[in-house]
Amino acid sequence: MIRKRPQSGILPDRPTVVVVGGGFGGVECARALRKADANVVIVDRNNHSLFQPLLYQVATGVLTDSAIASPLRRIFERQYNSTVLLADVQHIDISAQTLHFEDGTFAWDHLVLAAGMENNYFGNDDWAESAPGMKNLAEATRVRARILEAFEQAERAFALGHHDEVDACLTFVVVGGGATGVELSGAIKQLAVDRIAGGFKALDVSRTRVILMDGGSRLLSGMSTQSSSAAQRILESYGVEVRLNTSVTSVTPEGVVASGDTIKSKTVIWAAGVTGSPLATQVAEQLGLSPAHGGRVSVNPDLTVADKGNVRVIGDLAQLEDPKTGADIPGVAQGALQMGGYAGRAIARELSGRSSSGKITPFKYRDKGMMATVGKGRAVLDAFGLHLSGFVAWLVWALVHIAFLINIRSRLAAIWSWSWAYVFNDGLNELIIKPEKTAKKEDSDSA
């Protein structure tokens, strides 16, 4: 017997559902609704769906691109109610129930918002030139492409006698304590010392100085205390100086003024904060609703919006108390695929017409703790009670993560590149590589 392929496509007698974002949660959420009699289209700028918490691992040449990305068709090809569009949203009209892009507009019935944060830099967004963020691959890539090139810059500034320059391209100021500028000191000072370091035969590259700055009073302020001085304590063993209560106030491409000092550095990161992408707040003003602390929207317990049962924001960009804890959900990838899980249902559920015969149960987050990396074999981890630290916090956080990649491929590749790094000191991604335009600029100025 052979079995009829459902229809796939986008069907004119189907109701459509727009998930904006194929982040954690927008993939989660269009997975959710599988079996739905519906259009399920997913809406990204990207033709990939990232992992973003081992960007920085990217940025330093552990992991290739494709170890943590994975084509969107490439998650949805069995899928036969889905459709993904390679599309950057520039409107969102609520009343209309459209999105707008530039060439064009599509109708939805039913509307996720998964569309992440960017990077704040607190009004200073001509600092982005300067101290560019990870959010996404070609960010990683950028960074990773400054990183190495400091460190060429620094050799061949000492061959030709330059020494009042090599200070400079050996020092890299991380600004933002929580993890990833955490994972990404450590990662920088281990690829200076135990990686790269032979490659360079005129200069001492291991003496790189890594300075990581924060404005607040500890490391990590999402996690325990016990956690925050740890992890503080790791990285000040491999070298790694460590700045509280220091507010950055210039960034330059000669380095940063924090707190009255100056410091000259030819690489600078930013790793500070995080705002809500602008459709976020299209939404809420449309619904006369303030924008919530970062730009997020405010939500109610079944993740909709203000009087809109078929508008829904989740991960980042929702702003949602939690009442066990009286806190906000915090905007981690775990909280993305419980909303993305949780709305897929509820917006399933209504389809089939199950949601007016009971009462919808509010949206429940589950805290599984939190962690991060702290160098070569250690990390820093809380969960259900427990704080550890060093090599057995470290495998529970590869475990972990090796378990959320979105598939197969990128998993055996995230345990190859990490063991061939753990036993050899060695990257898999070790490549300068720069938009042409901005090569040909820098080779211009250099010469």
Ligand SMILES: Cc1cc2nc3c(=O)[nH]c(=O)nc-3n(C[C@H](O)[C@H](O)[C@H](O)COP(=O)(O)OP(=O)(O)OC[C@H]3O[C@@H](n4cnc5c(N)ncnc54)[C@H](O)[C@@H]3O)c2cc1C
Second form
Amino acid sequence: MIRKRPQSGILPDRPTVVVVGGGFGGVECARALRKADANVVIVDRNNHSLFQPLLYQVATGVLTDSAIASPLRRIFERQYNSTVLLADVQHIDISAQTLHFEDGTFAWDHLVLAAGMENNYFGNDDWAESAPGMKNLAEATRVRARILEAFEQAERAFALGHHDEVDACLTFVVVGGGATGVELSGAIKQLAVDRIAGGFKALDVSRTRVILMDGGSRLLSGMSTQSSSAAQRILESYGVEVRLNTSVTSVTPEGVVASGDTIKSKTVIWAAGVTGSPLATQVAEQLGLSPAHGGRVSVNPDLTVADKGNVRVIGDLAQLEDPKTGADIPGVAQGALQMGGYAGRAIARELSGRSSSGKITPFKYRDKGMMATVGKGRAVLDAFGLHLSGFVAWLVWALVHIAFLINIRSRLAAIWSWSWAYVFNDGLNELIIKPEKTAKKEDSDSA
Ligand SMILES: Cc1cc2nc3c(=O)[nH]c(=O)nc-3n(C[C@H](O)[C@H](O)[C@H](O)COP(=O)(O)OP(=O)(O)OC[C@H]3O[C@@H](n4cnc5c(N)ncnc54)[C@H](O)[C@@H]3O)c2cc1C
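Starting from the form predicted on its own above, please write out the structure of the form predicted together with the named molecule.
Let's see the whole complex now, leading with the same chain.
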């Protein structure tokens, strides 16, 4: 039988499914709709889909931006019923079934909200300038510039005899002991000790201090206690200072105050928390729901919201209890991918009239495990009741990440970069790129 190819473009005589957010969940959802007789419109404020778990490697110069991101237009090039719109969604009107951009309004018949999370400074938004987070490529590039600049500043201060400045330049504080904080602190230490030390002739940058702090009693609180202890042990053997039960009370360009202790540092990085996109709060409020924990939206077992069968929230933004564990489905890539596929298939079935029996199979989360890298060639892993740490865990981590990168180009780029970094202790992207305005201002300041 020859299957008819869906027509391309936004056609007026078929329903429009809008997917807000082209991350893990949004892309998977739109792909699952590839055969639907619908206009599948993917809206994102960035022109690319990003593999966030590897952002820390962009921030520490191991991978280039394009190894972990792919243009949405490329991803959907061959999906004939799809349209990609580069737009920042400012408002969603549920009753009018419209999205509002800065320059216009767009109507939908089905909405899938997959807009993910934003950095959360827990009411201290003024800390953001001194302690950037790492949720997108722009932020990771900024963090990379800050890290590399700190080493440059240290060498300059040393050469100029400003010895009191050197220690603050060579002290890096990472706030938040989840996967991002653990991976980033190990990678900064590795950058200093293994990769760039040889290029600094005046100064011994291998004496760099990396302090990882967390308010809780263990690192990687989402993983097993075995993995938490192993991660801490490996990081400490590497020279990272781990401070637990430590609350940050102030962040300034000079450093942090944490549990009463003042630490002078030119580079503070925020990995302490995230909160839902403001679009989630808008949707929840319009549907009379109170926002769920972390700025998310409570969804029904089929990922629809309240009594709106044509509104779905997926990925990090969806709050849904896993009946198997009694805990919320975690905000991880696996959850977003699985929800995206489920939501896309459900809409496709509905549009084809195949779900008229009214019987709904609830979304089921399949937990495939958690892992995090800890310095060079080492990782911790919890999967299927197993707890691994060390090189074997890192190998599994590397294979899984390669498999989940979005396309063959990204996979080859990652394999090449990791092999190069592993063998030659060299990163592929150790460039400081500052926005032109900052660069010009700094030039005129120093003139
Ligand atoms: C640094 C970091 C490390 C991580 N490490 C891991 C890990 O090791 N393992 C793991 O499983 N998970 C990890 N995660 C979590 C994982 O990346 C998320 O669970 C996953 O990305 C969620 O997918 P999503 O589709 O819900 O949202 P996202 O992937 O965040 O996608 C949201 C999309 O929505 C777009 N968007 C947001 N607001 C708007 C708007 N107003 N208008 C238009 N577009 C908008 C964004 O540009 C983005 O493309 C990590 C996350 C981060 C930030």
